[in-house]
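A lone chain, given as structure tokens: the form predicted alone.
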Amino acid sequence: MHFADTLIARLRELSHPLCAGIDPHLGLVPPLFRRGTMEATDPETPAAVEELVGAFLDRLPGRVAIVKPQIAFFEQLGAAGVAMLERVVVAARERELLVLLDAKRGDIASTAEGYARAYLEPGAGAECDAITLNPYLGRDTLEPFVLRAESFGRGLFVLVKTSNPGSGDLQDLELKDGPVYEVVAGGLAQLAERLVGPATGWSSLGLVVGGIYPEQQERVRERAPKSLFLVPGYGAQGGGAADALRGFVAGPSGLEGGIVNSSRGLMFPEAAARAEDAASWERAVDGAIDRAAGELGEAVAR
């Protein structure tokens, strides 16, 4: 499998980018899924969680392509939450869906060995198709990770340009050839040339760039013209689907270049706090997931 090959192809067939992230957020696990007093040290909570995600999964197929689970909300529940993570894993792909880890790992030598090897080799606990990564502490970090996506035809998103209030605090610091996201973008040309697809010209090398920055998003893009975009923020985090497509380029079906990335907006539509049975709280959920999809695919189309 080479990842950007792959997931364009499942892309082009749904006609819309919209990756489902897995954010279980403790608060706001809906009435029909909660037990004890939810907090993140009571032992009924992880019960509550996996059941709530595997009802969410059950969701997703035919309807997205990729997913995208939030390491923390599963870390923070301890060891049950990590022995979860690789359940939640397992059971994404069985159900045929490609799973972002959103993990944005960075480090050095033998660390960032460590990290690669447990999430990106076959046969690893928590086997993933692709994986966030910070590139602040430089490039030969990033360099264990490429290996295996070349290996094993894995993706990598790099943070650029985040959806955070105070990513430009760094992020936005002006150089003497751009801001430090443009540059950091243009600096990872060389690898995701190393990464380019045989099938699409996409590159397995991706950079996260948020939807509520549309013009950043275009400046990033004539850096790093085959890298597909992770774009967060859209949805529940305020950006509307024509930013999120900002960076996009036309394809062969409309405009593609990456996936946009809903959570909560997705997980935990108003409705399905409402619900008081499975029946209404998986109508909620499927009605969250379709407008989504729909919005973003009209966009595309246009």
Given for the second form:
There are 2 protein chains.
Amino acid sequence: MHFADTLIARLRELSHPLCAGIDPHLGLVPPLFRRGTMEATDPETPAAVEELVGAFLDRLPGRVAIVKPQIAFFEQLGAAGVAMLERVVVAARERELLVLLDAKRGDIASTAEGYARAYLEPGAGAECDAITLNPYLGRDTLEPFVLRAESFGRGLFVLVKTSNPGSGDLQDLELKDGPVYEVVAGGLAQLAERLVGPATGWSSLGLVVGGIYPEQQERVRERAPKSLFLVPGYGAQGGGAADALRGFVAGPSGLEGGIVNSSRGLMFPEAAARAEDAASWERAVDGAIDRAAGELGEAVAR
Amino acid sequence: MHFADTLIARLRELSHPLCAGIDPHLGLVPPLFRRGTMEATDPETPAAVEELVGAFLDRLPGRVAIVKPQIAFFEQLGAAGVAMLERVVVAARERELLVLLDAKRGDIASTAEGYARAYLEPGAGAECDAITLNPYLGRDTLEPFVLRAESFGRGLFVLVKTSNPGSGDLQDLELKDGPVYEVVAGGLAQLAERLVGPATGWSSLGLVVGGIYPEQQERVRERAPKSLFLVPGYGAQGGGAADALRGFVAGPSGLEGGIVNSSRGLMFPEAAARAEDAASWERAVDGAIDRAAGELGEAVAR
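Follow the form predicted alone with the form predicted in complex with a further copy of the same chain, if you could.
Zooming out: every chain and molecule, the one shown earlier first.
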């Protein structure tokens, strides 16, 4: 398996690039699923979260190709949360969903080995298809992840331009050759070459480029023509479909070149918060997913 | 409690700034503690690691003020490893050691909340005194951690200049006002002001500055006069005592202004690898700690 080739093939089948984020904010868990206080330290909380996430996963097969669990929401529940993440990852892969772990890890190489082993090796408790990484420590620290990508067909998405208000503090500072985020993207081109897929020409070394920065996406695409983009910030964080796709390029069946993530908008749509039974919760979530997928599907088809 | 004030008071008592890193590399676990294959996926591995780490913690009271567990080495063991980390953190705090979790987390604010809750809140499974953070996403993403530092007296160490060979890829790039790492350090000065301790004037917003870069330490110290430094890379990664202290300044009882970490050198000294019984392992580890503490103690006293 090659991550980028597999992902692109599934996205072409579905005709949209929607990625379903799994960010179980405790305060947003709908009444239907709540138990106890829903504090992070309440022993009843992990079971409530697991039930919600499991019900959400059941809505996804045939609707999206890939899910992105945010590990912080599991870590906040302690070891019980991490054990739950392991079960969630298994459940997602059993449903033939690709799993991109949003962990944003970054550490010196001997330590990065530990993270690569934890999330990208066959047989790991939370064995994922791809992971997000932080570039601050330098390219040598990405190497343990690149090796797993080569050996086991995994995918990597390195932070370039993030979608938060303060992302410019460091990422937008001007260097001789352009802003930091562009230089980071350009500096990864050689690593990206090592992970190019034979079927599609897309690389499994992807980049994270926030959807609320459409011009920045175009500039990153120039520097990184083969890297898939993970575009966060679609929906709840304010970006629209056309803006989210500014780094995409023409493919055999419409625009392609990445995935567009929505988290809160899919797992916590307003109508789902009011649902009084499982069937109406399912309808609310199905509706939210289908609307987002439809909107993105139309935008890539144009 | 105020993290920087408490830490500085304990360092003054001990007269050296040594921090004991807890990086349980599976391949380095000495024969005395090994069980099964020592692969990350072997169910016997966590117990072997826990026994080693517990024996190591027992050597530390009265010898060092602070320990730095590297979370990747626990995460690589899956949920069982995270459960073990929780017990290790409790055991360390019971021994009146301060615990600095080396997690290098960084994410958008709503997600960073999860990490802050996981490691800095009272009652969290792995409740630590301080944590390392990554600055790539911008200052707004540090805010959830700063709030916990203010409310619960925690400490933060933000990556500035790391000790790995590739740290220059991004950190050394030249901006108008100096290299990236210096600008990052300078950009944190206001946040550092918010966390200044009443007793010592040192801030609980610290910085990570690699010990193999002595000149860079001096330059960062100019930009960040109140921030404690976490200096990694002492011992195994090649830095000497004088170089590690180049960002320290004169205090009431010698040079002060940070902690100097050694991991492999203390937990895995050569003599401990050959130990055939607990007593000789203890002697080897005690010797390694006392040598490092003595060397640093002499260097700060000069």
